[in-house]
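The chain below stands alone and is given as structure tokens, in the form predicted on its own.
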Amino acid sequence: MGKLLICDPVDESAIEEMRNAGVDVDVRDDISAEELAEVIGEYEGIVVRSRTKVPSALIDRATSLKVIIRGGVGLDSIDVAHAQEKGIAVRNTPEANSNAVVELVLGLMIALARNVTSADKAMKEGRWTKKQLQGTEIEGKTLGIIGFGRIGQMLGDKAKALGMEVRACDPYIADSDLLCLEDLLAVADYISLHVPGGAETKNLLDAENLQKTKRGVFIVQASRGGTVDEQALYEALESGQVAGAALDVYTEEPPKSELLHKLVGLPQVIATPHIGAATEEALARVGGEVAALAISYLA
């Protein structure tokens, strides 16, 4: 029977599966890095979501790991080639939050749209402004997507639905309908990100390409923080060059710097606390395959 830590928060209906599969489930669902560094050489398994980081010196201490679970698409956060030296497996739940993902980024696109979060802060206030909100349509609208993976394509499915236009760009897959990245943004009215954290991806949305894009666009980040430029972003939005931005993940989170903090309270801005893949429906997803995942390696 192995020994597993819950480090980040897991369906009840999961844990209790995994418990009568015969897996000895800890649940520390708060659990602080210090603290985890300390405990984790009790554990055969360890399952995680974007908020416990999995570095190489955590690795290095975990004497009896037989597998990280990862509750969630990316793996950014954990140092992956160093655990398979270990001989260590991981293992993600790559589908579980695809839908939660693409219905927050319609919600934002329309609420940009629509000034929704402008127009609620003045009702709250007395303020009755509905002069100053006449907001634009979706529909008709180029919908720019960077990153045509499993949420890249099921956006587009969706936003084609509401009478989009939907082109995309994604250098590891071979279509002849994808566009390169200078003419997506060329062409696009709104622009989202769905696109994995690192090196290759990091300030992909610079200073240089936000010049490129239509005046005027609306921009989308709900992928991993780090892949647009918050410096350029901010000036790209003061002048003008971006009407909006919807933003739900950050270079650092909660966001702490004067930089993100002047960022998110700009009034063109929407910010949301990371909060893509929290829906009821995604952590029973999650939970669910992190469950068949943990018996699998565990029971």
Second form
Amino acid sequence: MGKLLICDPVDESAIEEMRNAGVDVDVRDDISAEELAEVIGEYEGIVVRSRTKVPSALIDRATSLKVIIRGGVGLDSIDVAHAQEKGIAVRNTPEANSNAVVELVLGLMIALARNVTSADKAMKEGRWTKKQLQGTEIEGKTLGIIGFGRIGQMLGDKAKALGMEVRACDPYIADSDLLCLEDLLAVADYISLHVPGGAETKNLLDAENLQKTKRGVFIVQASRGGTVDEQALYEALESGQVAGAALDVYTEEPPKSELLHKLVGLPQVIATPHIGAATEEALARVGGEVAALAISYLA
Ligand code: NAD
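Output the structure of the form predicted together with nicotinamide-adenine-dinucleotide; the preceding block shows the form predicted on its own.
After this comes the whole thing, all chains and molecules, with the earlier chain placed first.
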């Protein structure tokens, strides 16, 4: 019977399913990096989400490990190449979160268009600011999707159903309907990023590219912190080049730097704390996929 350590929160019913199938599950879903380094040698499997990092030094201590299961998509917090060199499989649950992210992005776009967060703030402060709250509609507007993978394509389908014109760019997909980044920036009223993190996409939207957008564009960032240059975005918001932005991911989580405090503090910015995948349904789907993987490797 394989020993599995759950290092980040996983749905209860998935834990029960793994135990019923004979996996020896320990749950320490707030384990610190130091504690994990102490105990990892005892386990044949670990389950992590975005909080727990798995660098090469930790992998070197994992003498019995067969599999690292990442509940969710991003593998940038795991040294995958090093794990594979050591014969440790790395698996994730790529489909499970997509709809949760798509629904958040749609909600954020409408919230930006209709000044929902400013309206709510004013009401709570006892101010009736109806005259200043005339918004716009997303129907008929062009949504530019950067990164047309699982989430990007699902967002495109649902945005079309709301009457948006959808254009996308993705250099790794051969499709004549796709645009290059420059052309997408020139036509989009809304831009939403759905690219992976890493060196290639770092500061994909930098000061130069932000200047190539339509003046008054709205930007939604729910991909990976660092794919939008936060300093450049702050300046573009201050100058009015970007009319508003909704941010779910940051270069530093939770944000501590002065720049990030200034950025999330702008009235035309809506900020959420990396909640793209945080729905009951996604948690259950991730749990189901994690359980199936754990059972296949360890039961
Ligand atoms: P995916 O791998 O299916 O799609 C990513 C797409 O980006 C691919 O089609 C790829 O070809 C494309 N791409 C790569 N480099 C590019 C570039 N330079 N320009 C344009 N396109 C490029 O991934 P996904 O499941 O759609 O996830 C997208 C992103 O969302 C990931 O970064 C993931 O970590 C993130 N995510 C965030 C949350 C959240 O809580 N906010 C939740 C889930 C996923």
